[in-house]
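We begin with a single chain expressed as structure tokens, specifically the form predicted alone.
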Amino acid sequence: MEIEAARYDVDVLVCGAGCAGLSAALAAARNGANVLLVEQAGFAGGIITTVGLPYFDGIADLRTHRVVVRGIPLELLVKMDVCPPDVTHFPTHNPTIDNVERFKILADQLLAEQPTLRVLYHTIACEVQLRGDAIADVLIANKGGLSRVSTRIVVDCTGDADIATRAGAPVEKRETLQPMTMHFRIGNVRRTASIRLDCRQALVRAQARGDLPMFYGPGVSFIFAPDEVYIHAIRVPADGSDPEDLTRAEIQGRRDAWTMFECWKREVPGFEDSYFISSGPFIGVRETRRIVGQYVLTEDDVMTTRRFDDAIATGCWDLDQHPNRTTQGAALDHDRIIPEPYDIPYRSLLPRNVANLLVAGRCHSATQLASSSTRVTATAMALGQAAGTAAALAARSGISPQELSGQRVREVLVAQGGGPVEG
């Protein structure tokens, strides 16, 4: 029986169109590669659009607010009218976009501008076929059935190292993972001076009654409109690489979001005439699998600002590890551990045992604690740009990403306005 609906033959296949994958696909196409980008959602943007997180965390030094990530992440902020192209500092350490739907449109437009880039939404990369130590084909599934993609280079931006795992590259995953968060929005809210404290106290009471398993913060922000609150407060322990556990987390997250809304509408001044706008549509996943790559970035590397000759991006976010319990008033149960801007090496994008694979985003090669810093939006975009650039360079030269010089990748990134920050 014929099971394959179509065949694709490309230079570079990018799996996942989140923060890392969007940048990877754009970078690969802009560097001359014939690219196919596949994404399980109906739009690109990852946590920004599938979860609703509007923050560009990791683009600026947490202490000085100096811009330390440029390239595609900064381009996106400029095109969202957040800042001018020559910006050197932001008013805050994590600038935000004011419209998630507009960001979806921007991502579509940028992808469509590349004549050598093809996009398949509602598509998942589900299996790989190896030839020796290289991926020969990737099977993708969508409404057309199963299709085969023959490709020179694969960039795994799935967040969960799905392709690396299927290809037999070594990965690791902690037994206890950081909790997931379902973000949501509530409209027609009247802002009061004590609204954040009132919301917190109401959640404390809800938890004491047994209505709410756990929460953090809550983060209550008027980012999108003066009468609309954006909430990050849900905390669901689960494994996002386990389909049954992920389903359970989505269900729990939605239930907890509605519980919070009803609690506030009933008990908090300002919410009397409010209405629930939306959640998700996906729950936010902080960590699952990470590759064990050619180099494993450590928390010591991060905190001592170790320099690497093959640095391809700069990280700056704190060691942001959420606990699986309630933390009132904040996300963490300890003081923030904030590094100086640090290097992320090209080798942390290279898995072991698979010759033609790059990995970018939160599943790149780093220890659990180091990855709690590198996993954030702007840093993931920078890693994606590096991986996409490297994929195009390798495909053009007829070599594997492992054979490609990290210094060469860095030179090209810098020439194109990206790469690691100096100093």
Ligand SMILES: Cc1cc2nc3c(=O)[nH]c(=O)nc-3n(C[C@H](O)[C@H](O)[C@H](O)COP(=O)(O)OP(=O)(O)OC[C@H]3O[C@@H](n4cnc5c(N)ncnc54)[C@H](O)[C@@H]3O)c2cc1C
Second form
Amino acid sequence: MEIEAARYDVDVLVCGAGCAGLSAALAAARNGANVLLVEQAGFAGGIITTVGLPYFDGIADLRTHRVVVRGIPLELLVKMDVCPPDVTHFPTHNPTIDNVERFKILADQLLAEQPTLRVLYHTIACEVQLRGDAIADVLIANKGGLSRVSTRIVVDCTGDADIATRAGAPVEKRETLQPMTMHFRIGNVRRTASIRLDCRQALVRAQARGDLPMFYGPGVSFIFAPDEVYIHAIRVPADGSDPEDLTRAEIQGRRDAWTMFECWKREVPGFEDSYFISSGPFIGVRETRRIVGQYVLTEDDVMTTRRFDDAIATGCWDLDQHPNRTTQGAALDHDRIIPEPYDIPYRSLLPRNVANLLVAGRCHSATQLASSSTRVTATAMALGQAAGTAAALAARSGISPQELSGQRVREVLVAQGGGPVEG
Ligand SMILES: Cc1cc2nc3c(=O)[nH]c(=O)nc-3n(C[C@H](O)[C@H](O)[C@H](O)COP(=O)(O)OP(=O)(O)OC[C@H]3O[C@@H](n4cnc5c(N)ncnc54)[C@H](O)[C@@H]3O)c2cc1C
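How about the form predicted in complex with the named molecule, since we already have the form predicted alone?
Full complex below, order starting with the chain above.
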């Protein structure tokens, strides 16, 4: 099939407008690049808006609550009225936005402010065409059919390393992946002292009856309104990079959410007059493919706080690896393993074998355990900002991201208020 000549010709194509991709596109455009951002959903924000998750984990040290990520992630929190720009410590380890619909509007506004940035929602990046060891064109699919994007540099922020995989860069996908979770909200709930325990015991009974295959927690939070619960509890083992498995998981997650709602409404005091507000809209995928890049960040690097000259971001979250089994009362079945704030090197954004590609977000180059820490929201955003900045610098200098020095990327990030935290 012949696909017409390039409909778009840009310096930087960012694939995926999630936590990493939103930051990458903003950073690339603010650094002067002509950018196209494509996103399969009808809005930006990734996990925040596709799953409804309001937490900015990774922005503050888990123990001291000191801010360790600034730049675009902090700017987003400031613009969501969570904190002032000069904040140094948060009252909790996980600052939370109060409305994910408002976050969609904020993302639209920030993207629209950039004159050299175009956005295509409802658009999936689906194939690449190589010239030598570089991506020449990316094919995108949307209501206009298939189109060709000619680009100098690609930033893969798909979460699943879709573009790196299509381009033939080495990737790894573990046999056992972390389970997926569908989040949901129930309204008109009366809060009682024992509500969390009552909800948990009802799920234990539902599982014993054979109505529920697996669950965790449940996390029952009244964060959006005093009579509304936001639930973290669904656990579906599946591979989000396999279209058939992803479909099965989406269907099962939705069914399990409804099963939980019905059993709480029937059995738990406070839920008598409740109603199901919404799920998703997408099931959340924690882990699929990661690139095996120029440097693979390890759990040893994380736990020993190894320093890197080309550090471009700081991580701080615990090793947060969800198991594929029921864990009552919590997400993990062991004590949290918490590192000191640690460096993430530029080379973990660089794939092997493909010259003009950067990869940011949960599919950057790290071992499974290290990435269970680097995958959280604010860290993914910081990686996205670094990748977008590097893409713009490389495009401006006419070199590849591989030829760009990580120290230079770090200097620019720091000069612009981001980059790794000192000390
Ligand atoms: C259920 C769940 C709960 C979590 N809980 C927390 C938490 O409490 N706190 C926390 O900080 N972190 C949490 N995380 C982790 C964290 O939020 C994610 O790992 C983070 O979103 C990673 O950012 P990302 O940009 O890599 O991926 P995402 O935010 O998922 O963004 C990827 C984007 O790319 C788009 N996309 C994918 N493929 C394509 C394509 N081919 N073409 C175009 N667009 C594409 C997607 O639609 C999406 O918008 C959770 C994750 C999950 C799944």
